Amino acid sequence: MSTALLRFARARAALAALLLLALFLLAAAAAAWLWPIDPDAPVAAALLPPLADPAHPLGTDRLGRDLLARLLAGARTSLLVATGATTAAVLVGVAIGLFAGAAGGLVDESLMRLVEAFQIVPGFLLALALVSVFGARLETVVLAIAAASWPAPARLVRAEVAKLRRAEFVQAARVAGLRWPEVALREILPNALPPVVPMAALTVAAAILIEGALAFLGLSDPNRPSWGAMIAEGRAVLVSAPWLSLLPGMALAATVLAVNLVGEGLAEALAPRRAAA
């Protein structure tokens, strides 16, 4: 795992990448105390432009909310839809990938086929349909992105446990006696997880872009701002006040590319170490 984290801090790019992202972490876990102003209220003139006022440095938006605690309200809500949609979309994908690859057989088949059946249906258009039907609030969006993204890590792990499942060192452990949940749980698992890492922060990159593009389509909650929201608003006045747009459209990209980075970064540490192994 250290030759791991080396390798990681030797790729420059994946090292800024993260440092960015944990700006943006911590600059939405500490609105409160970094920008002390109500997003949802009319604090100024509408449609401030950045820089226009030191009290408002990026400005306002229509009804004279302030934009950066808006922005920072927005990076809180992205982060958070996509941090639980990912870990409840790898720990049922680990879960389902590790029963079908340790059980085999029958099991094996009927669940890929079920892996298979939610894969037919681009995760977009998934996450649309069940947040339609379902209602635009926060554990909806959450849930229904976990929805569209768990065949993924299911069937990463099912080819790694499939793999493992016939090592010395498995064998081993059944020659010694362990059952198999036993040896699938305390040998095989921690062998497949590495992989699911990168994996993972990819899955947070592809939640924040859904999250944003059903925020766009007034299909998030609205009670909370939303980047893909602020990116929708700013449509009505993009000739005469386009920063309204292009500032969370921004943060969007900006989050975006520093996640996939990131999850490169973690591929190509890990790639050697798994090879070696």
Second form
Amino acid sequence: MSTALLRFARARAALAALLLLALFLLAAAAAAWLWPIDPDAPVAAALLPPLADPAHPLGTDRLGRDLLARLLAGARTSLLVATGATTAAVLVGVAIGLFAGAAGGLVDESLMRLVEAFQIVPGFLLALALVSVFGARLETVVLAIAAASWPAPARLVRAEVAKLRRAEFVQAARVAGLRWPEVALREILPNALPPVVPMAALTVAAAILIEGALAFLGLSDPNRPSWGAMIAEGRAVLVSAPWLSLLPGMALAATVLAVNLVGEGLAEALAPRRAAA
Amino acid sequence: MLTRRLFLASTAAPLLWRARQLHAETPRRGGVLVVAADTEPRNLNPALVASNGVFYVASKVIEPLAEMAYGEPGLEPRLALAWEGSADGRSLLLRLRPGVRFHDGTSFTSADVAYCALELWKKHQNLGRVVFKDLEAVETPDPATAILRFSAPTPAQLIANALPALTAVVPRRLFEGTDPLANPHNQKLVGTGPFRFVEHRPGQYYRLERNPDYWDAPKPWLDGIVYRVLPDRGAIAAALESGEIHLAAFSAVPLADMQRLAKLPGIAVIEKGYEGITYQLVVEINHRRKELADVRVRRAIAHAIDRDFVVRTIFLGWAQPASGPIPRFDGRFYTADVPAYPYDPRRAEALLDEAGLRRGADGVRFALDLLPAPWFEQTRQMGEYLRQALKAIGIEARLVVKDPAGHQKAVYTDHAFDLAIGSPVYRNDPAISTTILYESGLPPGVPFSNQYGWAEPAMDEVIRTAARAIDPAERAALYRRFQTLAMEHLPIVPVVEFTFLTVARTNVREVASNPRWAVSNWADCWLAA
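Now show me the form predicted in complex with the partner chain, since the one above was the form predicted on its own.
Whole complex next, starting from this chain.
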């Protein structure tokens, strides 16, 4: 009974998280219509507290820019970077994992050593180094986070592929005369992918955090508002204007939590089906 | 424009401060002053590196020949008692203070001045290389006299103005015959100052102790000074509030926090004491970019900037609009009679249209890269503001932010910028660090100089003539012409001038006792009970 309750609670949490995430996505996508204020333009007195002026419900920052507009623009940056980096990381990771797992032998060995070489460097430090070398632009931030995130899906897929290689339906496909690349793409890959989906969700969460941390350290694209950068800017006036750091901090925490919960929900949802398959 | 807030901020605090000081006159001996430091320069020798980050610590240990002072004549003797230039500008007589000893017990003599002048200031020091470039020899007829000989006329006024920042004296004995830049005493400082260098724990603190053998006995009043290394600005404000540190100079506390701190009992915000090191916020322009080589475009950029907004919002009132390259404080050279560019976006757009840069279908006239210097909160914020101000007149600026070393290389060596936000310092004479921003023909890599690709014969001529003008009145006239030319051609756009603020516990006395107090020797500073 307790496990059923737990599952129920988890499902509820995942559902709520999914709703929250959808809300964030919608807000980020429709920011220009929902709240048509230029997030970069000084529009009112500086350091207006939240709820003081209905025209600027969340107040303004040090330069008199609307905080709500900046939060929405920051959501865009966060989600753009996170989805971009995750897509790149998953594509590269799956390709390398599939190749290593399917080829086996020396190729597998050397590719896995490469993966390990990336994994022994903490992901955040790797991203930090890459961004400081190649400059703080949106594309480099995306690529740096992707470079730090691809080894995990690669290992996962490789393990799945190695296991599936010996599965009966794969042997059957081989016997039926399919060549290896075909078997790998048509038979093995679709069956190796399900565990990657929840992992991708976790990667998104990690990417949002890495982007936030990079921005906090001043290593984000200065032409785009970013939650991490907003927290860092607000830190200087933490005592006199705490909302400048608190609000983007809360947005960041809520998004990461929501993505994580959705990821967990996906894992739960996908696990039984795999067991049945 | 003087807003009411600015007026209050600029007058009330120093007045209160003065009043308090008048009532507690007799200095008390003892106590260790704990102050915040936010940088740890690798080379801490002020004879080699003339920068405020170095002076902040080193000026207490190693003294210059003279220090700036309020009122006339603006200088106060330190290691030199008097200085006098010859009529032809080819020599300058220095009478040195007798009976002064370095912290290692040896005597300070004219031989030390001669060595420092020729080997350190002239050859290696960032500012000395400019001011002492024609220094040929230093004669030392007796231990208390040094005569500087110049190969070309050098204004005595310039040398006198340069004494506070450029003439720190270290013992010749410890430097002669070594590579000065690799000398261990660039970290373990030895000088004549009121405090001796004890130790530096990287990332933690610098510790100085009282020099009992100081020439100006019974000063110094303090038993020692500890510089706590606190790189986080929020932490500095908290340390001041809790009384962990007594003082933070150079606006180490965020401006937005200043107003809150000023209201707390036991803490004072002091605006005085930085007039001698006035900074400017400027827009640096790369004239290699063809649009920016057109003076109409540069004027348009100047018209697009709302200086009042910059003063009110970015500096929270603690700054003044700049009218030219020389700050108002220096009445000897300043002139307000120069072309001005008031905030007028319409005029800016008209100038751009006139220059043939019309708005495209997307409303953009042209795009450029804008590099705000990363070292001050205000330079970064100015970058964000300028991006918006330019957007309003149809110029699309892309912000590029680098670390300090990367920024310096991009702007002053590689010229890889279109616009940059810079913060040049005015150091008591236009010839020390100001004309270098306008003269042409400098090799790439000279930081904080004209790396803008701008060359104007009339300007070069004025700078050259002024550098050789011995007569102070003639110099002043030439530098007024310099300001006019600078604002007419507008190779860089001065935006505002600003100094810093000191936040101190109210028991610290004699704060801001001279116009470059934070980088002076603090011999007269004391702690009330």
